[in-house]
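Single chain ahead, written as structure tokens, the form predicted alone.
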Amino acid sequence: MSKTSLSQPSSASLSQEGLHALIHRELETEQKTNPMSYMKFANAKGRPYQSYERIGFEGLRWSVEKRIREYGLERYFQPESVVLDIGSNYGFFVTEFALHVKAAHGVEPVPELCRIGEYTADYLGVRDKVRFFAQKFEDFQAPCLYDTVFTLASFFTSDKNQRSSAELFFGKIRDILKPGGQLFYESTSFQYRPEQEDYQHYVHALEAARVLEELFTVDDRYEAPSGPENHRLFMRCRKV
């Protein structure tokens, strides 16, 4: 588990501006040390990846709150649930869910991003409900069985940190879910035609869908636009 050292400032009593300063400090380090940082991608132009209205933090993607509304994730706000976010990035989904559930965990291989999640959890007063694991999901040893698992653009990732097979990835998710537990899958952004840059993400979204249909009961499956040319696949699943 990633832990904030005693030499690092506490974010529990910081202003919003102070929290932003801590976040940007970690992002500067991550951008320098991580060759596959999303802030280095051409479309990022050095901007942060995630957005969070609750702390006034702007990034490239829709805010955590808007994605929760658009994806209908409020259905997973259950007070006694323990949830896991795979590829938790800045940890903003984890901290938002910690406001509504019993406990929320995040798996994220970049330690600077885990620290951002910890700072944000301190700031929001939910640190005792949050755990971050600075490792790849393939190496993750779950400390419990989960009621709900989210894999939001964390299978076949653009930064190439995730490249295991769909059988291994989603099979492991099934193993760490409680009976009747739920999985919400969001694909990475894809394009339909073989000559297009993001076509391989479509191929792997279809492979993910095939495996999910085999391993779970699928309650919902749909596609939605992602920017002017791309799309994403979404699936709601249950372990039976």
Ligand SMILES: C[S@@+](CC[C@H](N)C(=O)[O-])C[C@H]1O[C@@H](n2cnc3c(N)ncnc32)[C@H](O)[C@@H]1O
Contents of the next structure:
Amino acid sequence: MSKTSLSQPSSASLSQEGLHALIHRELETEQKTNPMSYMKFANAKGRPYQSYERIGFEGLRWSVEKRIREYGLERYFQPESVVLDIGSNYGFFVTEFALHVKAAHGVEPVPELCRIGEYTADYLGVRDKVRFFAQKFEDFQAPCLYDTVFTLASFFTSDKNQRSSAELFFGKIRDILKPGGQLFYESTSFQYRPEQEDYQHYVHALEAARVLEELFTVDDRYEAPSGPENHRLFMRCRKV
Ligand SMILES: C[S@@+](CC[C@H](N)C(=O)[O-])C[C@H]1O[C@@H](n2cnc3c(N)ncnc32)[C@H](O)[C@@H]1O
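Can you switch from the form predicted alone and show the form predicted together with this ligand instead?
Everything in the complex follows now, all chains and molecules, and the chain you saw is the first one.
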């Protein structure tokens, strides 16, 4: 983890069981230290957030592999690309991308979650291709320009830790993309009607879309169901 790198034992020779033990140790600490841990949210019912088939790890979201397939993210598997995942959570998109691209970075303010990403990268043999930055995206100083940036449910987060304006958030993404670089946006989960609990997430998804249409060339835009009552907005954008 670049910013708050802590000296931790290498997990290079770990079994999958050993990796899970390290992950659960970090998640236990995270639940104690992070009042807004996603594992404490009512809908989580104590389950971890991300899932990753490659390491046999189950969480509440579809697996990273299934999300990559459903969202068509294989198009970003380019051997010479450097990619950034904003709000990288357990780092499972970062490690999966590291298997297919030149380098993959994650920015994630919760240090325990960055450590999970580092352990997983060690386990998968891609540690030299990944970097985690334990800070908010707003404070992140990009060490390079990126070919691809992912913001998956990391704008207007439910943990309330991302609250800068859409202009600032997506403007900064534009600044750190190479010319022709690509952005994939997934909104947080929303509901359409003002009286519903997740309506504000709809308002902010629409605001994100407005700014993205202004700042980027939009190649695709669609909405899809998310659970029984909610939806998400997805946009595939290019810096011209
Ligand atoms: C809803 S989760 C989504 C995780 C992951 N992107 C995914 O879709 O599987 C939101 C993540 O963004 C992180 N986050 C919250 N505020 C952030 C900020 N200001 N900058 C970067 N990440 C942030 C949270 O800690 C959490 O891991």
